[in-house]
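Have a look below at one chain only, the form predicted on its own, in structure tokens format.
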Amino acid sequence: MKNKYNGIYVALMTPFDKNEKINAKALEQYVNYLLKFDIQGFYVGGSTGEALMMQDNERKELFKLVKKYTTKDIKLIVHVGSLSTKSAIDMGLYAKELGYDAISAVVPFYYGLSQDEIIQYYLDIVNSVKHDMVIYNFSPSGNSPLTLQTFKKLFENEHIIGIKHTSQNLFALNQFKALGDVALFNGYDEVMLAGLSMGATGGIGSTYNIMPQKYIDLYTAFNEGNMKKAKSIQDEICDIITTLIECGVLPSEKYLVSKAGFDMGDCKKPFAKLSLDKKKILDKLYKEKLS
């Protein structure tokens, strides 16, 4: 059985100070807060964590701090993806040494690699690190989507155990069930319910940071067969996400979490700071739907 990773995983945000350094104190406080919820784990150092705007040594520092602060017995999946295979292997070995349960890596972007080159990228990582791997199938990453045949080849390797499917292609998600009993994570929060209905066994999400209980309740309602409740919660989530998109998703999430009492700071550049007008919109959202 490959799948040991069902459930709700928060794609953890990274708090930064004014110099764009990791704010360790705020991170510890925030991790402790999220551990109070009935989540199954954290996804560390992904898109939401702004990891691809960090240097490798910064990413390793984040890995170390989150592992140190996560005292509850939950799963920890860490993103080590990089344009450089050597870099991804190095971070993967470090994460394994720290005691992370699994590593993950985005499909290499920008260069337009072939399917065979992408397959080799993943195999090089897992054959070197020898640790559970969740493939981060991120459709806007710049490559052609991985085919079902590519995934079948990858899942022949014992270490490749799951997919984080951040794509609107739910037909592809449904096809992944042919891979067997593997972890299938829905990645786009606005289609969480649809993803579950098409075969996802859990979710890894960015907006889980600002409303974790809504996703826990949605997941529970779905598994209990209460589709009316699940659909109602998904509608609430989509309404909130619509406002986040209007204002800028990641900066908005950081602002809203900071309003809840955690000093998340701003996103790393080139993200812009929120305007006063957008903050007013988010203040209204927070008061009416999140506080």
The other form holds:
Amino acid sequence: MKNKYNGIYVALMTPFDKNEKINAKALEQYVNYLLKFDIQGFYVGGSTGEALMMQDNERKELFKLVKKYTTKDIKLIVHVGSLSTKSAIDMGLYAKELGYDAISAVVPFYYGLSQDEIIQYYLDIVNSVKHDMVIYNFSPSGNSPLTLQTFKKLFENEHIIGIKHTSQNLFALNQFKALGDVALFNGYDEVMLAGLSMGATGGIGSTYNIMPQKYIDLYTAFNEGNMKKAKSIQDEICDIITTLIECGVLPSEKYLVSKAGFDMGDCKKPFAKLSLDKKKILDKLYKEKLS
Ligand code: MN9
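Since we've got the form predicted on its own here, give me the form predicted in complex with 2-(acetylamino)-2-deoxy-D-mannose too.
Full complex below, order starting with the chain above.
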């Protein structure tokens, strides 16, 4: 059995202070809060963690802190993806040494690499780090989406054990069943139920930060075959995400979690601070649907 990573994984936010430095105290409080929920793990230092705006040494500092604050036996997957293979390997080795369960890396973007170059990127990382790897299947710019053929080649490697599928293409997600028993995480929270129906074995999401219990309940309802309940939770989630998208997903999430009592600070630049108008919309959302 290859897949030991089912369930609900919160894509952890990183709290920053006014100088864009990690706010360790807020991070500890926030991690402690999330550990009270019946989640299966954290996804550390991904898009939601703002890692792509952080220096490698700052990312390593985050890995160290989250590992230290996670005092409960849940799985920890850490994102080490970088445009540089060398950096990804360096961060991967560090995370493995800290005791992370698995590493993950986004498809290297920007340069429009070929499928072969991308395959080599992942093989170089796992052959050096020798640790479980979850491919972060997200192609924001530059690359064409990874093909099933590419995934088949990647999964010949014993260390490559999962996919975080951040794509609305759920037919592609379903086709991953050809890869065998892999950890298949739904990536877009607004299609969580659809993703589960098409074969996802869990989810990694950003909006789990503001409503973890809804995802736990949706996942449970789905596994119990209670589709009516699962659908009604997904509908509630989609209404909330519609507002988040309108106001900007990451700054809104930080604002909402700060309202709940954790000092998350602002997103790193170039993210803008939320306008007063957007804050008002989010205040209403918080009051009516999240508190
Ligand atoms: O990690 C997140 N995707 C990205 C997953 O950040 C690219 C999602 O949780 C989205 O933020 C969410 C809203 O679109 O589904």
